[in-house]
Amino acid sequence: MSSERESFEPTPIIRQFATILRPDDAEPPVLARNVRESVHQWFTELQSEKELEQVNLKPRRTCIMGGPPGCGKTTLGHHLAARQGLPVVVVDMASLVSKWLGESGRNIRDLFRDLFAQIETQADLCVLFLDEFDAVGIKRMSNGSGADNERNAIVVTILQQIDRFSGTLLAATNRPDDIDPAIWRRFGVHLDIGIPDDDCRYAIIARYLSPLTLPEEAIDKLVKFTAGATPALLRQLMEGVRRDLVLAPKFKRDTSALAVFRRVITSVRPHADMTIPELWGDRKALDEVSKIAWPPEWPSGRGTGE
């Protein structure tokens, strides 16, 4: 595996439209079951390329993954990527297209031909994920306007592309009803990556307060209190729980558990688009929180401020 990934060599356009995760940088996702399920077989079948055959089948190599911002897309593709021991080639399609605000839709059709061919060359020795997909696969519009004609000739362009690539293709969305079904249907696996359900929540809380720990009963609570978060807004909270223990004591500034939720859910917040968990919603919430086993217990007996 360690070849494989020494191998791999960006050219100067994927290394300036791209960005390369290695494998030893990748975290497992937090999953829930069904996903977690899917992407368990998806993982087998691209093992089974001998076995496949037998019944006149492929390994399915694209898949596009929805679900809303902070779900943690970009975190699964690179986990699939590292299993495979490649490096993940991300490209953040709504950059790419940012880039060239302005420029013909041919600048942008040739950039992605470019693009695509030159990852094409070393389609066995990496993993490609076009990250905010739907800023080029939107659906196509008949109104005859200049904007729709460019628009449409992406979408034609981007067909093109995946039709050709012989890779592993990841693609990841927070608006996947608003792909293109021709786009949709050259997807082998579809993903919905939502928002975690309880066990998630316990997972994810307990994997980044760590190495700090709490007991059940406590992360429990903390559970109830962040239904609706999303795995990325977990992670900065309990993130940002570590941070003002270390910090506070510094500032003599009081370490009970209200006094640090307090101060992390007011620099932490959601997105005003996404649903308000009952912990930044609900002030009995938080004066729930507060009732928490507290403090956490640190590695080795430390104590918060030693």
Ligand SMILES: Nc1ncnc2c1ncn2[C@@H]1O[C@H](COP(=O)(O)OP(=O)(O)O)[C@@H](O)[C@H]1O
Contents of the next structure:
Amino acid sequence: MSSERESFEPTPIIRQFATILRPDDAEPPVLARNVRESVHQWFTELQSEKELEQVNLKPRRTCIMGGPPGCGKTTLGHHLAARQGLPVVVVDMASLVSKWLGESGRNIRDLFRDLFAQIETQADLCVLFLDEFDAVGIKRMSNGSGADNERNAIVVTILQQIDRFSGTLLAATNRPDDIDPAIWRRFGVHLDIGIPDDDCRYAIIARYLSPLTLPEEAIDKLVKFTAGATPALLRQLMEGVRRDLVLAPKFKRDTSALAVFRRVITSVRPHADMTIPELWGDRKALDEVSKIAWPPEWPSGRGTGE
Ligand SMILES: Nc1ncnc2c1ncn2[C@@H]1O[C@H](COP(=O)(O)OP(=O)(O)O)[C@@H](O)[C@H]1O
Ligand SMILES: [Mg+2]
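What I would like now is the form predicted together with the named molecule, since the data block earlier showed the form predicted on its own; can you produce it?
Entire complex below, previous chain first.
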């Protein structure tokens, strides 16, 4: 069935300015319940064109996602596209703008117009993802400088393109509060993907500890002392633990929980702009974590070589 379907063919301009993520390697992000429900409803909506027509509605095709770096915006966009069996074309607006703003030669507006036009020809074969959208979507500035004028002109162009685009369009930003209200309104669905709560952290920690496992109380303790951590940091933490458990014995290093976590939190740290979870900020938290049942269980009961 899917083999009869035409497949997405990136044109040179798309290849030059976008990254294409294919459906095969998408992973569903762990999301708070209300976000998960909104996503699920939107997905159903996209598939309910006929029914919605009866009440004079069309499925919403545009969505803007806000949330700090590393909370799963790209992961969610990739997953949403994959659920429709489509690749996602990710355009990093920040690097596009910084590369082209103020450059003589080709006008950045032309570039966007071309890019949209090219993607439009295959709009039902891919999902378009405008990443770092604040680079073009922040509140209009008006101190009259040339760069501002150029930026405002870009915003107008992009708005026109968004309105005309017929496929599914996602945008993501770390600074939802700074997005121009007129632009915000253009998007049909607004998702706020925040820092994970306790339940989400539990699921994320367990996912990235896998295939190793720890008893529930041990994971609960990790959940407690990682409040404020992004999913990306939790992933690095738990991958760090797995990595350390394999490598430490090669150096005849101590593989106690205290030693492992101490090494991992030294090499994996929250960004200075983000909340510092207790595990990184408080020696007592590390002591508490080092009392958890240890070591993790390996699949089919393999030991850590201790
Ligand atoms: N909600 C989540 N659930 C599971 N893993 C996540 C989640 N958010 C981020 N990650 C992991 O963290 C990394 C960065 O996520 P990404 O989607 O690029 O974040 P963002 O686009 O919001 O900056 C990815 O490797 C992803 O697997
Ligand atoms: Mg991203």
